[in-house]
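In the block that follows, a single chain appears as structure tokens, in the form predicted alone.
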Amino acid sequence: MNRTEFTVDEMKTHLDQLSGTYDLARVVDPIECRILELHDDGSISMNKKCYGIWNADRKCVNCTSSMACRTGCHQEKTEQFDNRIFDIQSDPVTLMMQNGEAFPAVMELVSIRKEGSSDPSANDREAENRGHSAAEFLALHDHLTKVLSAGPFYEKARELLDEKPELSWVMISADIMSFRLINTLFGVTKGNEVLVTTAAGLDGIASGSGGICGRLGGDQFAMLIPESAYSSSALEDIAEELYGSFSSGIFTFCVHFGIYSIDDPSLPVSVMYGRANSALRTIRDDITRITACYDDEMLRRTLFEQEIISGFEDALGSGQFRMYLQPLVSDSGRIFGAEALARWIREDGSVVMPGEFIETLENAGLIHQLDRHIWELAVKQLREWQGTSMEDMTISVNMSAKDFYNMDIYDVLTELIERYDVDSSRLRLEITETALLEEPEKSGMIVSDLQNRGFIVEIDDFGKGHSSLSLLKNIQADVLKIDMSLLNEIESDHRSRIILGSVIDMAGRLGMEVISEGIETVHQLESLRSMGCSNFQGFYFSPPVPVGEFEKQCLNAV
């Protein structure tokens, strides 16, 4: 099946067409393990457990539909129950709900073979499904924190909502800020301690109110509690306790909460959690705020994000993502290079700015596709400049933390410069300190390999993160780009000037080139010059511009 997005009516028609080929064709919510009933008015409801046809009493082990939903890929499996063999195909699909929200689901196509089998592995799996009390606890709960794991949390949440419709409920998401850095800086044991303490605080609130708490993965937790039991001060108390226990001189601990007051209990629980998480994302990088509540504006933002995601592939394929260049300027005023930045120019001519789509693509796991596209545009442009007056120009491209997980960066970059026959030193690689710190050993090896291949590596946004000095010690980058947040206070803060001057001096002693980005005023420029910085970037010189405009600027500067 090539198509993955359907309205409810389209899916009903599609299932009717497939019912003549398969014994069972249906759509399920793999998170709540329920069959989706598609109604003629375009609405969706959920009643029966999807595993009921196996005569099982709870979620199947190694569920193909859960796997299909997580991976976004087709899955197949054969199961045996009651002397019947079920051949199951699971395909991830997206159902467009009446209000425009996208609901991830799975289409299951099942063929039933009538002849029995004595396959012991199938019988063992059924026994494991049924289990005993101790085994059931392990199957339903996260082994580290002892709260519900993801699947059982969603399932139990649906049961509570259905069993007590007279109550008003609140869905709460919780997320620990920069959790991977805790493991990196302090070790996995300390990271586990943080998770256990967080879970205990949340579970104390949930269990005392008739609600439930679950760990949905990594450092992400969820609670469903009656609205009468909700208290922002109780959440703030948890955050304060964690801050006091785990913050240190080089790391500020912070936990955030997103709150969604459930106004429609018939919504899929995953949508409810998604709304709570949308609220949380608005304060994810803010250490001054602990809680955020979901509102209508966030719903509009959610729909916009889904529009971004659904249109991304077509926009990328049709060339709507363009490379803009922002000049890098030396102390003498000479333009010696540029930073490549993405702009989304839609077919109607409207421009979607990076602030509107970068984070959305990162959260959706799509940013590596955009990054690779911009890298190729940059290398192609360097190739076009060869043999011209701009052949010594460099282009700096951005690399995100997700790039390290989703592709072999070294192979991709070396293939590009070899295909276009470009000197690797002309393509500079900007890597944020957060990306380098998430897996320092792995990223350090990749950086070293890239430098050995001739690439110039720049540490971007220096001063914005948590552990800059240790990064300079461990990652021997070639260029340090000073984040504009360090520049904002130099006009009025004497201490900031001293710190910034020391950073510039230290980088020089380490043999690193320094570029100050975010220059907006002549006073900032003169102050940085007096501190010894000789390379600059910012709106004072030029905003990011199309390639043609950048070329004109270079010619006019000669």
Ligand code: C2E
Second form
Amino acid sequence: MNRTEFTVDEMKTHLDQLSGTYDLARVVDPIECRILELHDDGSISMNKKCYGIWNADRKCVNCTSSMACRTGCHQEKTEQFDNRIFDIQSDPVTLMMQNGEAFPAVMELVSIRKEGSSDPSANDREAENRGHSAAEFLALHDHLTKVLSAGPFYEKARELLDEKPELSWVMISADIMSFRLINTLFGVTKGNEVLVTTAAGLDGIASGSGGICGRLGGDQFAMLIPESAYSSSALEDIAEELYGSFSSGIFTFCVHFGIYSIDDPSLPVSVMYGRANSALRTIRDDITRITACYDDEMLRRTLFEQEIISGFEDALGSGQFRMYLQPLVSDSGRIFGAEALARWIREDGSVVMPGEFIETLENAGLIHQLDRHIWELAVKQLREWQGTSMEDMTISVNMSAKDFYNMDIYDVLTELIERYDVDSSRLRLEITETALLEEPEKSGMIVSDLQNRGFIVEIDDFGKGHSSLSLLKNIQADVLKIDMSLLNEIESDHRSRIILGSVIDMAGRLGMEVISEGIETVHQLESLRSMGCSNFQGFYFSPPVPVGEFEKQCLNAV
Ligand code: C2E
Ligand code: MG
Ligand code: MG
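Given the form predicted alone above, what does the protein look like in the form predicted together with this ligand?
Zooming out: every chain and molecule, the one shown earlier first.
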């Protein structure tokens, strides 16, 4: 069965069927860490605080079910406790209660084995090869890829560094570009094959040199190897091989490596990995580069990121994050709305741009706090404009892909417009195509709920990444915002003009309004006009400005 939504009755029947196959089949609420009891009358009650019966090593925030709940995806893990091995699978589900309310939960399927009692299998053979018992092997290694899991990788790395202080070591992080898209475009089986093949290649390099390889999460791998054995060409060879195996007409496979030569072995291993990863991030979107080494500039960047994270909550609380507005202009030159863009105005008056902090806040799991703050500023502003000549203005706010995991977007937005008594159609929601592609089903559902509640949904940055036409088929957004990267070439390149013209035409036929972002020159404006686009945003009209200045622009335009 491949469904995520069940009535309480359906779930009871489903669990009954599964209980023949698994030692334990149940639904849990990972947010409050409780087992859910499903009753015959369709109601749900919760028993016992904390459902971990096994000795989950990082209960509760990182147990399989919490992970499943946060990522919205199937998760698997093995735990050992009391001489038994628990193979746990967690799948996010939604329970529909009798009163029509949806209850987000996780279905847990657990198989319990006695330690050492597993069948002779690939795990045994792997274990034998590496001098472990099968049970030890399972506990230390990732089930899918057979390389070390995150915790054991960190522990073994520390052991190696301490045991062989005479050696110089390098920490390497590896990451598959747009891995989620592989799952979305080709299915989970293909995604798994990619992970297994990648891990095998990396593990070959690591174990051949006396080092180790681990899977730290999703598509993130780490290696610790002696510096003497490190060669960037070996990494490039692997990248080339994987590219040959997995690229296709619609997808370019690319794996990136970040390299940190460990100059201070006393640093926590997680910091070493973080440095390797900082190097990786500098080339993450660049398919022409495979490796990047950590350097002083990255150390500066790392320290700056730490400063952003540690100063964020105070800065947010003291109003240092402001909303700037950039006008949206119609064909007739009328300003009909604005995009809200965050600016961090520090105490010394310096302005930090979103490019400096958005990604850091996303990685630190903090972006939803900023977004909620900017959304509230936008709604408050719409409220202030009510009854004035600005009351027809709309404000478009940005959403991060991470918001879909970290908060209930629908609840937050509806609460805001109700509290400030603002018409939901005045608040437009900009969602990037990446966010929509990463979790197409989940985001699709949220988008249609928001539209039903009257919000206008815009696809932001269309054309910036792996634009997928199927996105336009599946997500019925109201507005398409064309990214400036599609505009760059139109003046000189005939083919780009044809593509852009077709996108505008297609959006029109799908009933979507089109806004072209990043208009800088009158030529761009005229070209876009001739292609049928009639809404614009860009420095040609105005950069993002403080609210007061935006209001002046609107009044002057009247
Ligand atoms: P975006 O949503 O695509 O916003 C448009 C960006 O393009 C803005 O950059 C804007 O200043 C810039 N821009 C507008 N017209 C022109 C032009 O003619 N030429 C050029 N070169 N640039 C132009 P900004 O404000 O630096 O924001 C960058 C990105 O940061 C935004 O891209 C958005 O993805 C993100 N962002 C900004 N504020 C927020 C926020 O509150 N929450 C979230 N999640 N993301 C935000
Ligand atoms: Mg935007
Ligand atoms: Mg944009």
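The model shown is predicted, which means the values in this text are computed figures rather than measured ones. Residue numbers count along the first chain shown, from 1. Take the two forms, superpose them, and find the largest set of C-alpha atoms that agree within 1.5 Å; that set is the rigid core.
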| property | result |
| --- | --- |
| Gln89 C-alpha relocation of at least 2 Å between these two forms, rigid core basis | yes |
